[in-house]
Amino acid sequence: MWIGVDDTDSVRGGCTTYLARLILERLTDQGFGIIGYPRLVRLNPNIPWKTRGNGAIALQVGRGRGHKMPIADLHGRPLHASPVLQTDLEEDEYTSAHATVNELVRAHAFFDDKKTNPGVVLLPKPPDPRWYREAVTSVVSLDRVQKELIKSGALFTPYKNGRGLIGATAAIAWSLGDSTYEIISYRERSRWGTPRSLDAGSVIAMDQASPSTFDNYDYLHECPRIAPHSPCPILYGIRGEDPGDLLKARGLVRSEDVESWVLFHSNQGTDDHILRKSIREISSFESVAITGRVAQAPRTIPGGHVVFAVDDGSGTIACAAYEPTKEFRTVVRGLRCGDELVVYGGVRDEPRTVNLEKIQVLGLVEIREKEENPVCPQCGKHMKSRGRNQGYRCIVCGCTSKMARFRTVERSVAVGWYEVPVCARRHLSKSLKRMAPLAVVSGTG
């Protein structure tokens, strides 16, 4: 049996992984096994109303058989999952677990936020993976979602306006392929809502102790990226590619107590989100690859973003580095009209924009100066301008010249790869760091 959850939390606090958390331990307190890892699925970063990282999360309960891995630690108790599922669920279980995950959203969802509007889901299989792709790269229609749950004989739970039912069903829907893992731990009940204690050299140690691990800390504006500024029970969150170097990672940072702990599977820094479309075939609140040409030149506008055009021959599309994404900017006002690039980001709807995550430079245009007017071979000075595209003339002998003296200037942005720094880094995009040893230029950090 899958469980999934979507759309608890709230600007104001509350986090659908907690929620996890807790299904987690109510469920085994009832005996229910856990089969894989926990998962923590991210869904359309461009969707308007989502609460806050547009994440949905995901487990499969049942027996199960094989070597035991560990997937939390909750105030003081392991847990441990089974990595294969031997059999279901009887049937007055599947209603049981049904009724726990309810009673636990009704608990600790912020139903008071008029963005917050829960779904829970529970399938005897996944459904098809195209739920999942349609989620995190478009916007899906609900009552699709609720026709489909239907069909498949699903027990499902709509709060609200039941928005949270797309999620949840996508995030079952997940079928793996490139994917990342997360080990977040949570705050003492106490502490929730006050400034978090986290020391930063010792994340700058687990940093470069844990080289399967990304996006830990900011190098070039000196801070960590691992824990949340909301005041949600996240404490820190540390992402990799190795859930056994993610245990390990976690006994290297120092700080405040930590009350439990669970480790998620997860599409985070995969790039699921991007599709590679012509201008001419790309719609609002989606996330795009672009590949085409400058075709005019970078501007900086008030509030100090940055914004250029491409053109791939279907059309013209304004591409933004905006000022959160700090040096970013700095490389893309390097960019001259016909470099030929590819644009990564998400399509904003108005004015149509790409909010840009990252580039990749495939070739540069030569940009070439005058250095000086041609010297007349006779005088040996130098000769005027006969006007706009006539050519020079001595004003002493009368010799003329159609060529000036250039010079190439040299370019400040080289071919290969740039994305925006950490702070400024979405969920879904996948970092230069884990794309190696494509990306052979991280100009940004």
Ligand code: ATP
Second form
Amino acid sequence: MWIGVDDTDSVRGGCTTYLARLILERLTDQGFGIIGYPRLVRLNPNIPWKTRGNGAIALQVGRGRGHKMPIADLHGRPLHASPVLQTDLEEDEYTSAHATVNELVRAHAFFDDKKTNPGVVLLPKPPDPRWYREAVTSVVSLDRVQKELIKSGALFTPYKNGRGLIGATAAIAWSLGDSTYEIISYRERSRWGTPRSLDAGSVIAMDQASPSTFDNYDYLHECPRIAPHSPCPILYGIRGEDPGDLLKARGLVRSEDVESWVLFHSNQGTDDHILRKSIREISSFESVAITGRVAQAPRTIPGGHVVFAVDDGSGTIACAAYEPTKEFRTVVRGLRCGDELVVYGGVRDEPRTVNLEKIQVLGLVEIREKEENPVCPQCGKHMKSRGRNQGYRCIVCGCTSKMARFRTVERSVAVGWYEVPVCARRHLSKSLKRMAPLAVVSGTG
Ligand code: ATP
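Now show me the form predicted in complex with adenosine-5'-triphosphate (ATP), since the one above was the form predicted on its own.
First the chain shown before, then all remaining chains and molecules of the complex.
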């Protein structure tokens, strides 16, 4: 049986992943087995009603078999999952698990926040993966999700406007394609809302000793990226390719006491949100990859944002490197009209703009600038211009020439990939580190 939960937290506190930690504790107390890693699934990052990172959670419960793997430590109690399901739950266990999850949601969700609309879904098997694809790339209607849940015999509970059902269903529907892991350490309850105590030096040491992890430390801005800044229960989360390495990496971070940790399987860092599209086909709230040419040179607008336009033959769209993308803007400023590139980013509706996450420069136009007027072959003196587009003439001997001397301007950008720095990276964005060896020339960030 699969459990999905979403939309329980608020900017004032809480975290849906923490609810997963509580559900794991309660269900295993009741004798249920956990199958596979719990899942942290990020959905469409452009959804206007998200709280922060549009994350939902899912886990599979039943009786399993196979070599058990560590998935959590809950206040000193280690928890293991079986890799494969052997027997599913009986009907009464199914109902009892539903009651437990709802009890926890009722006790811990931030119902008084008008943006919090929890949803709990229990399904005997995952729905078609297209429910995930749609939820990570577009806007899904709650009505359609509810109809699908009824059709597939789900037990589900919507709270308030019930929107959380969309994310809860999509998290169960996620079919592990490209994937990563995140180990999340939680704070002692008494410390929630207070400044986090985390040793930055140990984060650097962990980062350097753990090559399969990513986005741990922003070396340019000298700050750890593993801890959130919100008042939520998370102390820090380390992301990476390998669960075993994450367990070791966690042991290298020095911090305040960790109350518990959970190891999640995730779609973070996969670019699952990106659709390859022509400009004409783009809809609002999508994230896209567009191949085209720079049609309007970059300019810096008030606020320090850098904007330019791309044309792909089907239309033109504005692209922006916003101020928080820091030195990535320097790369963007180096683009010139005619440069060929692929732009990746979320589409903002009004004004319609691609909020850049990364770019791949495919080709650069040659830029030539006038170096000097032509030199007279007879007198050796520089000729004078005869007026716009009328060539040059030697004032000594009257010799003429059509062409001045030009030189090729050295470009500040090279062909290759460039991404925003870690501090501005979206959860779903695939970093160049994960794309290697594809990303031969890596840029800022
Ligand atoms: P956090 O990351 O801090 O857990 P959040 O950013 O995930 O919070 P939520 O509180 O989960 O934000 O709110 C997102 C809401 O949007 C949820 O109700 C979720 O079901 C819904 N949602 C997610 N993806 C889509 C989508 N593609 N279309 C429509 N609704 C969506």
